[in-house]
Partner chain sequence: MIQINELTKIYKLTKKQMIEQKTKKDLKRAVDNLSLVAKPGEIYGLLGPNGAGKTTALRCIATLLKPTEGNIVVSGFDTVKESEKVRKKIGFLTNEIKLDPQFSPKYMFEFFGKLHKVDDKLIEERREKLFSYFEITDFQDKKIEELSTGMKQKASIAVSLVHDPEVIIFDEPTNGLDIVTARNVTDYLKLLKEQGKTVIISTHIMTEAEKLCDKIGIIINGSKVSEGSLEEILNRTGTRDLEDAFFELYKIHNKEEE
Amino acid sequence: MDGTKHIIKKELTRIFTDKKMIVSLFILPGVLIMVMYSVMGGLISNLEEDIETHVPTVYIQNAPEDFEDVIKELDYQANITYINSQDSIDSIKDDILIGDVELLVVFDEGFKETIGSYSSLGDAIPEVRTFYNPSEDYSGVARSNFNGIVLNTYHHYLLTERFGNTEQLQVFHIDRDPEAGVIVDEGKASGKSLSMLLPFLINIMLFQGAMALGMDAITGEKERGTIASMLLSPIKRSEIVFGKMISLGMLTSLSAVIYAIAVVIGIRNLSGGAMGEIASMTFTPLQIIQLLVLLIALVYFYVSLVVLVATFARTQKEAGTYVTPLYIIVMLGGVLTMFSSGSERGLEFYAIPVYNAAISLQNLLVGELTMPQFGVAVGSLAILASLITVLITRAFNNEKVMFNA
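Kindly supply the structure of this chain on its own, in the form predicted in complex with its partner chain.
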């Protein structure tokens, strides 16, 4: 295995003595990712803030006289236009559709009179209708705020007017202090939202790192005619394959670490950012070991996949074409986890490569990864990667593959 050692050393030297390589493999993507996440996170939190503070445009038809007083008293912020029953509401509805107006509130005609003349069961009860556009964030928020703040209060006010004492009607309270009722495991809660995004990111970053490096280190060397010089030395083909794969694994891991740090920095840059919770994540030592083992298995698997493709491809362009479908599968594996939670899936799902890595990471981040799940996932990844390694070694012995002969 001496040959493997020398090859690893050479591969690492090649990358680390080449400024262009370092910049294009580590620094540039790192900076890009950082900027991307800063901007993305910034946009998300700006958006949230914007929706919260946005002053909605609201039209109210047939508002009862005392309703305006209630609104003034509540200090409800909105550009309110009061219209009466003769005014057409069609143009307002159109404006709601295109997002120029957030909300239209229509009181039945003779609202107060109908309420006032109620005496027994079966008598008419007036209605307030709200028109809004659920596909517009501003509109949705405006409606729920209006319902919660204004209509609720007005409802209560009218009840008091009718009965004097409304406790009779209250029967029971729900959460007078809502904050006091929140019971949550901080780690799990922050893990929950992270567990959606992180497996996806890790999958993509690892594969991308392996892809960029592997295509150059294998297909590139084939194209340049430099790999043949190694095939001429008196070492086993398997030593060359191991040397290439181990160095690629090391570099891929390094690039993943750099990318991950870039993501964290990018997200932390947001003041009170939407995903600042990364900082509050905590892991037990067992979880850390599981995470490491899982990542190593995953790196080994991705490197083997990329090297297999890179070995058979004649040119880097060809390698790029072959590897793209794999890249898409890897992305899909990550995306699938974003829409489901891992705890209900049977053990057999943990044997599906790519997907198993994503769901295991997801479970790990919320502290729900069981030992059998972990074992099946790591085992299946490692077994498959070993099989692929055998294939690669065969290919290295094949003159058709190595010399187009």
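Positions refer to the first chain, counted from 1. As the structure is a computational prediction, the values presented were derived from the model and not from experiment. Whichever C-alpha set is largest while still superposing within 1.5 Å between the two forms counts as the rigid core. What changes on going to the form predicted on its own:
- The rigid-core alignment places the CA of residue 57 2 Å or more apart between these two forms.
- Residue 91 is among the residues whose C-alpha shifts by 2 Å or more between these two forms once the rigid core is aligned.
- With a cut-off of 2 Å and the rigid core superposed, residue 132 has a Cα displacement that reaches or exceeds the cut-off between these two forms.
Could you switch over to the form predicted on its own, since the one displayed so far is the form predicted in complex with its partner chain?
The text that comes after this line covers the one chain and nothing more.
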């Protein structure tokens, strides 16, 4: 145990006495995350504001006379050009395609006459066609606003003209007060959107921390030659392994906490609403314990993976090459939860490394993590990490592996 304590102290001292290491491992990534999300938030806000304030260019063909009056009453903001049936619309469609025009609205010829002559089932019903470019934000919003504001109002106006009192057409109402019928679990609702994103981010942040620290602590020391003197010291090699892994776990957890704070602040700048959701989330004592145990098991597993790769690698460059496929697998495990259908998963899924941590965190955030699921996830991670630790210890006892012979 004394040897393990000595290694832990040595590793922590090495990191926290190196200003460049502190900046590169803890400060710079957090700052970059906050800056990235803040810039993204600013760009998204500017884009949304630009779309909302943009005045669209709209062409309307064969517009009925009373339709123009409706538009004036609504004070619909657009650069509107009225054309008749003799005008070609091909050039307008081309302009929509390149983004110079947002919307073309075409009324059937004799629109009002057709409506006025309707008397029985089977008579002709006129059509209003809209032409827009869904790949252009301005065009899509212009069509949506025109249909929702102008055409719906005009539709109601024509119904009133035909029937007089349109209340006769209303047989019943559906949810006059939509909020009155909402039955929701507040805890689950507040964690629902975060449960799609946070498991992915937590997995990535923990693995990144383990990867950055682990390769330097093992392969880096091989390259610098400092690990040779450590191996020749009276400290047991198993104690060196445990000391390295415990210190790496502590440092990885610290870096993950820093990254998590940076992500929370960044998401707040990105969406403006995530902080409110996080603030409204509540956890029971059992859920807090489950979260801590799950994160400890996950950190142990990721540290053991990285240390195993770093132990067999000759250089940090080589270690980075070996770790990259593992990093991709970790990303994939987190991404799968982002597109989860929410269907019931069997316990066997909670035994799959990486993926089990992501789905367990997802269930925990919405208050649906059961004890069997928790037990299988933590147990499988701990068992696999223990087996990897045994392999690492054996590798440390192999002179050929440790001295790059």
